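First, one chain by itself: the form predicted alone, in structure tokens.
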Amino acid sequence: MIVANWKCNGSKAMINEWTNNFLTNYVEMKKAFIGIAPPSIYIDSILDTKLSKLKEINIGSQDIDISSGARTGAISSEMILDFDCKFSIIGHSERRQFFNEKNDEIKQKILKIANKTLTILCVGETEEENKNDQTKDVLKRQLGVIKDIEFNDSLVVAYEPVWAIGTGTTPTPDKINEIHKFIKDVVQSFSDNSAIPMVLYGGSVNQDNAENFFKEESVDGALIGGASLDGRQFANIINIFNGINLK
């Protein structure tokens, strides 16, 4: 699974140049499931491209909000299940920081859409918190949101360490798997979520080191950041992830 968040970026010229960058490096092999999440607001502008042609692509949407009704500015559950969104990104750290969003209100969010569409859970240590050697601590207490709910095979966690989004340093690769196999263990400890999910790692992945972790056995794909806002580097990672490397 590769998933492209474009967080605040993008406009109508920039959907149209990706695409055609993306679909003239894409080797088309319906292997990967690949996610898109734009701003909410273009959802409908990229269903409207020829990547709506490629069963492979999946719509999806960034963040929701906790309810709906008098919520200014807010987009809910109900608005991108009717745009047939295939996922919805919970609890980015960016979100957690900027948005002061705290471990109640993420469930609040997951609960809405709990197997009704996938749900990415982000989760990710400070540099702070890593130098302290305190990051399985921190990862226990962020996944501790899924306690209680039942998922049929709809959630995908992605990891992503705070201090390698966008800084172009990331932790090593066996570090990577270690991390992404103790976060298997720890949802396959909550009774209710016994299966094994999809592990993503996000921060700083890019078409020259993605294949560096994909080589890794408990890694099951990326969530990207910067790297995706380019058609043709995005659809390199996936190649890449498939097996195909043209860079």
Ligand code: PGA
Given for the second form:
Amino acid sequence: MIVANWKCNGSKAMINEWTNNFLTNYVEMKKAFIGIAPPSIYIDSILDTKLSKLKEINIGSQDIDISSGARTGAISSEMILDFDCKFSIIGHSERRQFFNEKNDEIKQKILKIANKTLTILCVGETEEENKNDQTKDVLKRQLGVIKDIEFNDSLVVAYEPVWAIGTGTTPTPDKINEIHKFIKDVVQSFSDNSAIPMVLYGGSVNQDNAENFFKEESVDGALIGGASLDGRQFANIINIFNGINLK
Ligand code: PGA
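Starting from the form predicted alone shown above, please give the structure in the form predicted in complex with 2-phosphoglycolic acid (PGA).
And the full complex, kicking off with our chain again.
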């Protein structure tokens, strides 16, 4: 599973160029689930391109609001479901950092979409927490939001160390693998009925380092910010995930 998080980037012109670059580089395999989370205002523009003809491409949202109604600027869960969004990213560290989102709010959001569309729950420690050896405690606390939610197989977790996002620095592949295993164990410990979730790695993934992460057993894909803004590079990363390296 490879997901593009465009964050607050893009324009109608960018979408056209991106689509052309993506389609000339992507080798159609129908293997991996490919997700694109554009700014919500551009969801329709993407659905209007040739990308919508590829069944493996799924459009999703970068976030949802906890509610609907008198909440200026917000996008509700009902709206993203109305647009047939196949997933929503919840609890991204930028939401936690810049919008002051706390775990209880993140839980409310997950409850809005659980088992209606895919939840991609982002978790990750800060640089300081990492240095103080608190990574596993932090992750356990962040994962606690799903404790009493019964998911069929509609939960995906993205491990995104805050210090690796947009910095060009990443943990080593074997460290990432160890943390992914830990995440799967923690989620399983919450409920015997829950399926083991897919765990994506996110944080400075690009076409040059992706293969090293994908080789690891517990890495089920990637959530990609910066490198996903280039259609050519995003296609290359998917090709690598599908076992083809044309770079
Ligand atoms: P990055 O962002 O790939 O630019 O590091 C990842 C993310 O924030 O999901």
